[in-house]
Every structure is written in C-alpha cells, then in structure tokens.
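Below, in structure tokens: the form predicted alone, a single chain.
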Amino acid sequence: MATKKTKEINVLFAIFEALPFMKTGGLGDVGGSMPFELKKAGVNVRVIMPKFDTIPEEYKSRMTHVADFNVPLAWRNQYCGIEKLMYRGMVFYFVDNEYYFRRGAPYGFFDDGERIAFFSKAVVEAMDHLPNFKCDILHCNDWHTALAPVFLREFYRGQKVWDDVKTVLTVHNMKFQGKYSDYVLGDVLGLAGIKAAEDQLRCPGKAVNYLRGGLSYTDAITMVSPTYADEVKNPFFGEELEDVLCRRQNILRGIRNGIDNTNYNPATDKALKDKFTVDDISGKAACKKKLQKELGLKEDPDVPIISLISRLTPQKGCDLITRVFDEIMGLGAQVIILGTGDKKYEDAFKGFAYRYGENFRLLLKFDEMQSHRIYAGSDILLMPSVFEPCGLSQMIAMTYGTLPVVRETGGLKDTVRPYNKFTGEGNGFSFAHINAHELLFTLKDAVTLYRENKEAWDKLRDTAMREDFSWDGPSREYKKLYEELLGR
C-alpha cells in the first residue's frame, strides 16, 4: 500500500538581519544560516528581511522585481517593492522603501518605531504577492518583527491568502523590546480604539511595547535555548514581560540556535593557514604560533592563550573582568580582547593594555576573518556572561578546540558542561554566580590543567570538538513544532 505523501510546509522566515546581506550581532548569523538547515529537515523556506541600502552591490545587482504594492500603516499609504534574489539555493524577498531602509545603517534613527512597523505590515501584505508561494507559516524574530502576528490577527483575519496562516515568534535576546510613547498606538499602528491590541501591546505607565505585542498575539514562542526559556519567566530575566511568557507558557519552548558548519569548520576554515581536525590536531599549534606573531605576543607554546570575543557590555560579565583584570594577569597567561562596546571597558581595557602591554593585546574593532584566527589558536575562551539567551562563541570555540570558561546561564548552561577532575567528564568550565572571584577561581582552575595535566586537557578538548552543535537538531525541532501548528 502507498505510504501517504506528506504536504510542504511553507514557512515565510521574517528577520531584520541575515548573512551575508546584514549583520550587526548575533541575529545576522542566525538568519544567514537557520533557513538553510530548515531546508535541509524538507521545510520549504523563504526568508523576508528589508533591503538596506549597505547590501552589498554583488548582492543587489542580482535582485530581480517581482511585485510592489501600498503598504496601510496608521493614515499612512507607503510604496513597497519586494525584490528576489536566489542564494545558495534559497530564496530571499527584500522589502524595498528607499525612504525607510536607504539610511546607511539598520539601526538608531529618530523613527525606527515607524520604520520597524513598516516592515512588520509589509511583510503581511507581501503574503499576497509572492509568486507560487502560500505561506503556511509566519516565522517571525526579535522585536523586529514582533507587529507581524498582531496586524495578521487584527487586520487580515477572515481573508483567503492569511485566515489559516500560524505564526512562529523567536525572541533572541528578551532585552531588545522595541519600546515607544502611547501616541504610535494610533499615528503608526492604526491600532488606537481597539482595545484587546491597546491592552497587550501597553506595558505599565501605557508604554507601547511591540515585542510584549508579539509575543501576546503569537501562536507559538521559542527561545533560543531550554534553559533561558526557563529563566524568561522570572524577573531577573523576563525584563517586566515575564507576566506574559507565564501566561503563555502552555506555547513557549525552549530551542537551542546552532552554529554554521560551512562556515566555522577548523578543517576547511578560510581564514586558517594551518588546517587540523580533532583527529589531527596538529594545526591548532601552528595557528596558536601564528596567531601569538601576528598580535606581536611572545611565541610560546607553553603559555596559554585566554580570548574574550564579544561586545564590550555588562551582558556579557565586562564588570566581573574589570574587576579581577590585575589578578587574571597574573596567572601568567597572555590575554587577547576582541570587540567594541562601551566607553567604560573600552577605557579600562585601554589602561590595562598600558600596564600589561607585554602579555595583553586589545582590539577595539571586530573582524570576522581575525575572530577566526583567534578562536583557532586560543586555548581558553572567557564568556562570564550575566545572562546569555544561547551564546554561539562557546560553540565556535569548542568546535576550534578551544575550551570556553562561561557563567551557568541560557544556553551557556546547556552547551558547557562542567570539567569533573574525578571523571575527566566534561567540556569546558563553568561557575554558577554573578561574581567576579568564582569567575577568577574557575579561570584558574582551568590554566592550572592546562600546564599540570596535559593528558587531562587532550581529553578535554577533543569531547569539545567532537560535540554536535550544528542546526541538525534544533531545525527537526523547528519542523516539528509547524506539523503541530498545522495538525499535521
């Protein structure tokens, strides 16, 4: 008997940032890589995001028309181009207003309330007029695109192209929310008067919140890591919407990002000279060799190689290394920081740069290509973040064989598990509280094993490398959830 065929699901995939059209965190190496491997778990997926004018013009001489139309936002009656490219076998729409996206960069400007609710109504209204494409669901991400379920539920609910689509909202990071005055409820959101929208898109002191929207209009919530999916429901970590995520928590689930193989691979790694494998593992000496050259360190293969790659904020524990900087030096290993952030750890990583210029190189800047090198010829990856949704630096450093030493958070708690020196079990380090002298002791800790048990420390890295951190799982996760939203 013939085995029933099952139907295609067609997933829209909104998001504000992707690879290698857009980038300025961590949402542009999800977009340029989750849509890819949901296509791989047999999703049929389109990925929608804006078209900057900074999209490279590689990119944009490619793109072809193939629809515009009148977007309705508030009064407002504004054009909308959607432009096609096809990339590595997936098809990316962009939303084309000169007006809104032509401002030489994505973020910071005086109407970006305004702008970001363009794209959330555009992207609805391009449901209508994409070629031989019915969308089935609706993936939105971040605050970015948090209106989409909300204009979806109160503006086109009862029409053929949108009654039976689900929609899918990913939060990355519960900090970025998208807060504005009450007066965008009406002027912008053409919502004022309707009083279910008024009531969940308010936070108290009537601020309008567009991911508190989002996430109370969605049909499912996802997190990007089980553990962080738990914490969103307490204070600490909701950041004043934990009343909406436990009321909702029947539909919100914990899914773990992963990394990009293609691209952070230390076997086939553009940005490495020197190529290895956890099976020949010779090449990560010669990069440690290289690397410690090129940033002008003393070349020893002895000395160990502690790394911070990351924004320079109190996210990401920068008050927790300020604090124990002299004593981290003093453990005698040599110190590199990569990346930008704020005035005050930039500062003070420059007056630590001064007094320990011999072991210490701080970069102010952030290259892809160097990060690379880094990450390959490190030994010990410092991630003490205060709350971290996923994280993907742990992940790149275990798969480059460098073993992360990460604060019991997100996705850091479910991705590092605790070195054990009575098993040898484990794959990294990691402390429990925000506080800067167990972050100290566990740093210690691990540049002890470095130079103590060499055989210890082999083991260690090679479990790191071998970990599975790639969007196999996590996208059969994905898959699953759009079969449960549709009842299939």
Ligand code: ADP
Given for the second form:
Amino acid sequence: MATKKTKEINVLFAIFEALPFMKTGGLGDVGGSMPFELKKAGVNVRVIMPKFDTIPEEYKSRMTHVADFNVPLAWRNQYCGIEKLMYRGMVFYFVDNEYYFRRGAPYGFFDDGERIAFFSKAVVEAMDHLPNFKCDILHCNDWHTALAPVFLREFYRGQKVWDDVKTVLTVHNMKFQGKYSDYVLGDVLGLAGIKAAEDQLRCPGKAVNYLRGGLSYTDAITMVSPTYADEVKNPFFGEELEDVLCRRQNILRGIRNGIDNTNYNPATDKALKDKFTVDDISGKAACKKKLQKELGLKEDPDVPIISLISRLTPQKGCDLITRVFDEIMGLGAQVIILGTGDKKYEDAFKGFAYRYGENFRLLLKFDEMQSHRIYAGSDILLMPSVFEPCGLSQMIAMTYGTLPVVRETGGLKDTVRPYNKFTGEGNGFSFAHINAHELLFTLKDAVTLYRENKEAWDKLRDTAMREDFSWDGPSREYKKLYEELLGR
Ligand code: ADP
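Moving from the form predicted alone to the form predicted together with ligand ADP:
Once more the chain from above appears, this time first in line as the rest of the complex follows.
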C-alpha cells in the first residue's frame, strides 16, 4: 500500500546565539543543537543569526554571499548581506551588517534596541531573498527576535512570500525583554501611529517592550519546560508580562530543552583525557584526580567535589550560596566555582577564596573546555536557582555522573527527582523554598550520602546517567506544533 507523502515543513530558525559561532549561555547551546535535532525529526530547518565579528575565522572564511538588500527601519534604510555556511549538513545564514555586528560582543551596547530591531526586520526581509527556500514557519527565540512576528504582521501582511508564514516564539528566559522608552516606537520601529502595535508593545503605563510585542503577535508561544510554562502565568515568574501570557495561554505550551549528546558525552568528550560510560565508570575517578591536580586541590578520591558552573546572578541563587557559604565550607568538601557575573557576587566569592584557599577554587571566567572537565570530575553540581526556565547545567552534570542539588522550579523540577531515602529512588537532590538553610541542609544530605552510603550513591548516579535528556522527544513535540499550525 502506498504511504501518504506529507509535504516537508520549512522552518527558518532565528536566534542570536548558536554554537560554535556564538555562545554566552544556554541559548548558544540550544542554537547549536536544536536545529540539527529538528532536522533529524524530519523538518527542513535553516538557521539565521547575526554575523558577529567574533565568529572564528575558520567559519567566516568559508561563508559565501547569497544576497544583499536594504532593510527599512523607520527613517533608516540599512544594508543587509546574507552569507551562507553549510555546517554539519545544516544551512546557516548570517545577517551581515558591520555597523551593527562588528562590536566584539553580542550585547551590551547603547543602541541594542536598534541593533536587535534591525536583526528582526532583516530576518523577515530575508525570506524574500533565500534561494530555493519558501518559509512555512518562522521560529523565533527570545526578545532578540521577538519583533519579527510584529513586523511580519504589520508591514508584510497580504504579500505572497509572507502571508502564510506562521510564527513560533520560544522564550528561554522571561527576565530578558528589551524595554525601551516610547521614542523607539516611531524612531526605530516605525510603528508610531499604528494603534494596535502601540498598544501591544507597550506595557500598561510603562515602556515599550519587545518581548511583549512578540508574545502578543506570534501564533504560538513555547517556554523551555512544562513547569516554567505554568509558572510564568504568575507574577513572581511572569516578570510583568503574566497578563499577556494568561490571555494567550491557549497558544502557550512548555517543551523541555535537550542537550547535545555529541558535545556532552563522557565517552567521547575531547576535553577529557579519561573517558567513561555508565557501564564503565572507572574513568570518572581519573577525571576527578586530574581535576584536583589541575586546580591544585588535595588529590583525595574520598573528598566530595561540589561545583557551580553558572552565571553569577540573582537568578542562579547566588544570594543563597553566599548566605551560607561558611557553613558549606564546613561540610569538608572541595568547592569549585566557574562563572562570571554581577560584581557583588564576584567580590563576595573573592573574599571566600581568600579565607578558604585550601578547599575552594574560584575561576572567574567563561571557559567551555574547563567546564567539561569540571562536570566530569565533580561529584555534586549546585544549582539553587530562584527561577530556571529549563537549565542545561543540571542535565549536563547528570550525563557526566555528577548529581545535582537544585531548587524545585521550572526545568529543574521537570528533570531532577529528589533522592528518596526509603526507596532509594531519584536522580539528584532538591529543596522547595528560596531559603539558604534549606539549600544547606539538602547539600549536607548529599555530602553525607556520598560519604556514608556508597551503594545508594552509585545507584543514584547510575540512574542519573541513564536519563534521556536528548532532543528526541522535544523535537517531535516541536514538529507536532508546526504541523498543527499549518493544519497538516
Ligand atoms: P543560562 O542559559 O541561564 O545561563 P543554562 O543552565 O541553561 O543557564 O546554560 C548554561 C550553559 O552555559 C551551560 O552549558 C553551562 O555549562 C555554560 N556555562 C555557564 N557558565 C560558564 C562558564 N563560566 N564557563 C563555561 N561554561 C559556562
């Protein structure tokens, strides 16, 4: 019997970060893995992102020019080149405009509001210039691309290339929204006088908000975990956009992020001299020994290593950690922090580093390779987030047999099942409230279990390493969403 051949879905995946071209956090991991997984699930995806000058030369030199056109942005008419690179079988398009993207860093400039609006408009304009590609779904990510659905509907409605395009907006963190004063409506976005746009971009009584615009205009909204998709309808997590999320809850769903098994795999990881698997764990002890040596810590296999690999910001629970840091050091473990962030936390940890020089290492930097060695060589990963849309670090840690201690929120709640001392079940440790002592006592339980019940610890570690954090399930869910939007 002949099977019904369904038409392939063409997705233009717009994002500001994607490994190996740009990464400042979890968004870069997702940009560098999710499109490949969607492709595996049978979706025809192409990625579009800015051509930053910091993209390694080995990639820039292989890019080819496919199109150029001008992008109208209010009174401006800006050049936009589209460069193409085939990378691991995937088409990546790079939006080229040196004025906006030759800056040495992706964010943090006085005119970010304009640069980001330019990128969103360029993405929409580009749809008319990509050879052999008719976009069915524009999949946007975070506030950097949230304006694309707004522009699409307000400026391109009714035109053949754009009219049937459906939009998805995935929010990786509600905290980052793009808030600007009213003047951007006219001077940058060219939307002044369009009443519907003004109303939907402006928070009641407040500034213009790019993410709010995207959430109002898009055809589907996804959060990066089911629990976070529920949480954001409440003021504590909704970051003042809960009203629009409640209003649009019928198009809101949560799809957990996955991790890239090719990048994060202790059996093949290039950053590790000693590889290991769940069935032959011996290499993990060697990784721990090498990590202790690398950081000048006492080479003791029995002392637990607790690590934090994170942005040092309030979101990540830094207030809880600094509040009980003395007590944490009193647990007799070795502690490693790899991260950068707010000066007040960096300074606080510098003070602790001075006091606890023997057992505490503070690495104030962003170092991808070293992060892999720390995931592999540690025993416990600390992640006491106040909120966590999905979180990748806890999943990466578990893959490397390092048990997470997390707060029960967002994706942490969806991926970490706390140890049950009566049944031995679980894959990590968790606590409920934003409370420093709850964190401390949970961490203490973990350290005690490590020291006193090797059998139970090994069972937990085995369960954690066998978890499926791949993109297989999530990418099927995205595909289903695309099909629903297109009525296929
Ligand atoms: P977020 O995206 O909110 O920062 P996630 O847990 O989703 O948090 O993702 C963080 C990613 O960034 C993980 O891949 C983590 O290993 C990595 N990371 C965070 N800080 C550092 C650092 N200082 N050096 C190397 N990698 C880091």
